[in-house]
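One chain follows as structure tokens, the form predicted on its own.
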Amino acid sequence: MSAPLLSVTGAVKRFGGVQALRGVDFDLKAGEVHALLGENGAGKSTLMNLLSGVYTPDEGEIRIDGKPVTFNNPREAQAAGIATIFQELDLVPSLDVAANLFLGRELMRPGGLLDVPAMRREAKKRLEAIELAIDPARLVADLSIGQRQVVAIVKALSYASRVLIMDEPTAALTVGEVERLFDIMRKLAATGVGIVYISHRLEEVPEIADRVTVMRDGRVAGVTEPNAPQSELVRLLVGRPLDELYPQRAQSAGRTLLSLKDASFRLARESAGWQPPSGISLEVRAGEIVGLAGIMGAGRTELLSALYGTGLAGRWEGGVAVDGKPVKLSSIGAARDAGIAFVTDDRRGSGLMLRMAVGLNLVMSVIRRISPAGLMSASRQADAIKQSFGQFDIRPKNPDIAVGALSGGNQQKVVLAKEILGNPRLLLLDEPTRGVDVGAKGEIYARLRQLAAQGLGILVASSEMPELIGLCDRIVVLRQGRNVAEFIGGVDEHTVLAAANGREA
């Protein structure tokens, strides 16, 4: 048999006191896509770093078609062919698409100027390599993240041919651009490109994997196929079984919360692709989670934002009610004064300030309380973020750190920690575990359960049905701004999903 196109051997790599990398081994063949899944802090960042030349292993070995290879940096590893595309793509949103294929790499005219139309014809000819109908032209800030995610993976393939890295590449796509992209990833490795896919989502595994590496604190758990039960990946991932992320429903639920009959939501101006809440009954009671199922453009986003009073502006007609009293929830402040609060399903773009501390992130949604006069109390501010890492066990414990430098489910756990400091008695969550990894999935299911056994409402909206199933006590379906049909939690997948489509299961 021939050499793998890329091998890693016992890869060792220390960071001060801690161990990153613990004697890993791991192999990409040409034409392969390799998932390598983890929870984060499990080594995988670090595993791609040493193959991007970001760091150089203290022990083992890299080989590139069975000769030992060696990066200094990146530059050095691009050379080898190999590209990295991470999950905050590497793209300049006020150039055009052609100014950002050749960034740093630019064609010239004699004289010294930009030759513009002929990196545009260039950029076209790639572009339609990949049959991807963009003007080159366009401005990257144009474009949706699923076309920009197509461009950084031609800008990647401009610097190296052989092996692509691609670090959450969907976690911010619609299905729709999940499965261009993925058709666009099948179609590179028929040409012989070997591409190694980091994901959390392992409902797409079976999708595009070819072969499946698993790695636990920093070594690898298990290689399988990919169409491997999800539980035996949940079990390698975590080292406990699937059935245990999700803690034990409600036994019983308490006074309605939220009750919504016959109600709309009127937009002021009609929005093309904003699906606007239409007829929709139901409630949420304490004590409970109600989840939001349907298929993209059902309404589930739409509705949280019309009750939170964040997304386009209209009002509520028909009957609308919190905690038994008719509100009108016509802005976020109407909203946040009924005891609703709203964690968003974008944290890095609205949820929260990336540069700011952690500890100063999750106060803000209580700066009255710990400001009397007006004047910030320390101590008081100290208190609620204590409460917070306690609630939530927030890592590292450092409320002084920027929360843009923590992993994605701990930056999720301070979302939620912020809207929880405020005292909620209603609390609407969209994709609550987007781009999280299993085990801080398993934390936050555990805490939103704490919560509801406290007497608080949760209305849950997600596009990952076990999450649904396994976690909701209810769940309502709906069907372009209806609720269509409503389930108890642990129903059958195949069930709501009919109900979602529009027919008998």
Contents of the next structure:
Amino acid sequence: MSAPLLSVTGAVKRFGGVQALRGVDFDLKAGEVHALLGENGAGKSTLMNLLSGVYTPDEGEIRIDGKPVTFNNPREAQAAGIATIFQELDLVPSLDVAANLFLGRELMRPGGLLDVPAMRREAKKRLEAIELAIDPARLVADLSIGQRQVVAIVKALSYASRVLIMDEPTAALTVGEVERLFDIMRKLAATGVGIVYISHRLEEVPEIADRVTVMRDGRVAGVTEPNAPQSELVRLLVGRPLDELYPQRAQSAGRTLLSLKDASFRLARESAGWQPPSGISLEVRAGEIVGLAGIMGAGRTELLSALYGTGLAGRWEGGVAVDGKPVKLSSIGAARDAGIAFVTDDRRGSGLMLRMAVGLNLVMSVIRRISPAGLMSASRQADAIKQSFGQFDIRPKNPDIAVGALSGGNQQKVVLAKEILGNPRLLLLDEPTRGVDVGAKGEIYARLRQLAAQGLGILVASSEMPELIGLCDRIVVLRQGRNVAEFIGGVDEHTVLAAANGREA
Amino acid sequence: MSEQKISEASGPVAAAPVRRDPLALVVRFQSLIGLVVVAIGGIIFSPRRHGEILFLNPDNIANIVRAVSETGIIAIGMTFVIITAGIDLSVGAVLGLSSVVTASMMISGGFGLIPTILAVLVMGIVFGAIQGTISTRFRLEPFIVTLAGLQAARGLALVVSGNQYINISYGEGPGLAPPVFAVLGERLFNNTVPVATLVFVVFAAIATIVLNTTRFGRYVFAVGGNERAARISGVPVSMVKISVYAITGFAAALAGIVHAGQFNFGSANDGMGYELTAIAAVVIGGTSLFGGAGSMVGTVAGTIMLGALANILQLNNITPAMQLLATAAIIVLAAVLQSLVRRREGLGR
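Right, the form predicted on its own is done; let's see the coordinates for the form predicted in complex with the partner chain.
Every component of the complex follows; first up is the chain already shown.
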């Protein structure tokens, strides 16, 4: 048997006192898609950074075609044929596709002028090689996220062409875009490129991967076949069987907290791509978790932001009542006064003050309560922080570090804990576990169920169907801004999907 | 980083102490450390006369803290604005306008001292609030709004003054300013502490309390930390932004009054470039231009450090050109240190 295209043996990497990798073996064959799974902190990013030359291993070695290599920087890794596509695509949005593909290695005419036509021709050729019809003269800013991903791949492959490392490439893609991306990956693999595919999404693994390596605590927890049952993957990921990812459902629901009766949100100005609630009827009762399902653009996020007053300008028409009282919900202030709290789907962009301490973030929505007479009370602040740390297992257990330094799961716990401190009656959640690892997901679900049991009403929008089905008591399906079907939690996925797409099950 | 420390108050929550990055500590106190370094340098390189270190001469120290009082007052206000991730370029011009209005109200207008001071301070607040309102209402960059504000204030000052120095003469009666106003140019406590410095110190103390212990102060950090997150959390973002520009307007007006009192005239062209000195002091003081982090103590230390540095260079007869270059180097050093810490914390790029 010939040597694998790329192999790592006994890799150890320490950062100060933290051992990020504790002896990792990994190999990649030519023409293979090798999925690398692991929770946050399992060491998969560190491994990726070793392979792409960002870090050098403290112990162990990397071989290409059986020959030991050392990379002192990403350039050397590229020269050896390893290309990496990071989550934050390194494209310049204000430049066109061709300019991005040739950034730093522009084709020149004699005399030091850019040879734009030649670059566009060459760019077109490369894009067409993977059957992608993008005009190389288009600005990257005008492309969809999926198209940008492909441009990034083409760019990476033009540097290096033997190994492609992709970090969560599907995190921001729609279902259709994921399919296209997978097509492209299969084509590349067929030409002999080895692909390391890093992902959180277990359900994608059987579709794309040829082999799966699961990491945990800086070690390889196991290497399995891609069609291993999900329960087996989850066991490898978290180190214990996770039968109870979703908590028990509620026994009974209380009074109606939110009631929409044929309610519409009249926009001050129409906006393409923003589907306002139009003629929607639904109820959320105390103690209940209600899910919002629907395809992209069905108006899930729009409903939540219209209720909370963070969306586009406009006003509600029809019956909107909170806790039995008709309300206008015309602004964030009005929503908060009505006892509504909102957790955004974009925790880094609009949920957290990343550079500020965890504690300061936690008390952000209760500043008024902890500042009697306008003066901040240190003891009330400390009590509030203590309460949050008691409710959520936020790690590290230190309120002084910047929240931006926490893992995604822990950041999400901070965003949730922050809103819960305000003692809302009704909690609106948009994608509550996006980019969160399985362990933290389980904890968040359990906490939400506990809060519901204490009388909170929860309305949760999610694009992850298993999450809605596992977590919610009822699932309301939206299409074009209105409710078209409703199911009891635990319903099978196809029934919900069919309703979301407007088909009979 | 906010000056507030949370773990001390939060008891058992702080179970896992994290190792403090020594570089982060240096940056946190960079302006104080810088001040100490400059002071030591001042002592070492100070010219001596009859064995006396001129740098430490009480008169010299009084001169340093008096010379920085006006930009210091402005820098205090600027700290609020910069913590919200904003900027106010109009302050130097508002200082000029305020000195002119102060002088002309008392000399040509025949107003008394108290009405004059109150009117000028209110004018500063209104000027700042208008800029803040325009910036929030029309979602304009504060850079551009306050750049226009700078031009407007200079223009107004020229109109009011007719492009003349308005000299302030003291005495009783019309066309004369009350003699007590001249106290701004004097020293108290046995001729040791300049009154202008006292104004600076008192203003700094009040500002420190407002920033670190009031709800409003927390809102300022929140708006700069992440405006959208602050809004979602129920922080009255527009009110906070308008308020911080009202504060810089107030600070610039206060500095303008001090200026008129110290130099006994109002001049439309005074205060040029003060906005940049103030911004430099704020940044050296460890306040981030990205917003969300900053310290009032740092700003005060940064202000005095810049003044002490200028002083020691002057004492050694080093040219103003070299003074500018030295200031430039310090600004870059302060910014580089902050950037290094951000990168170590994994927050920057």
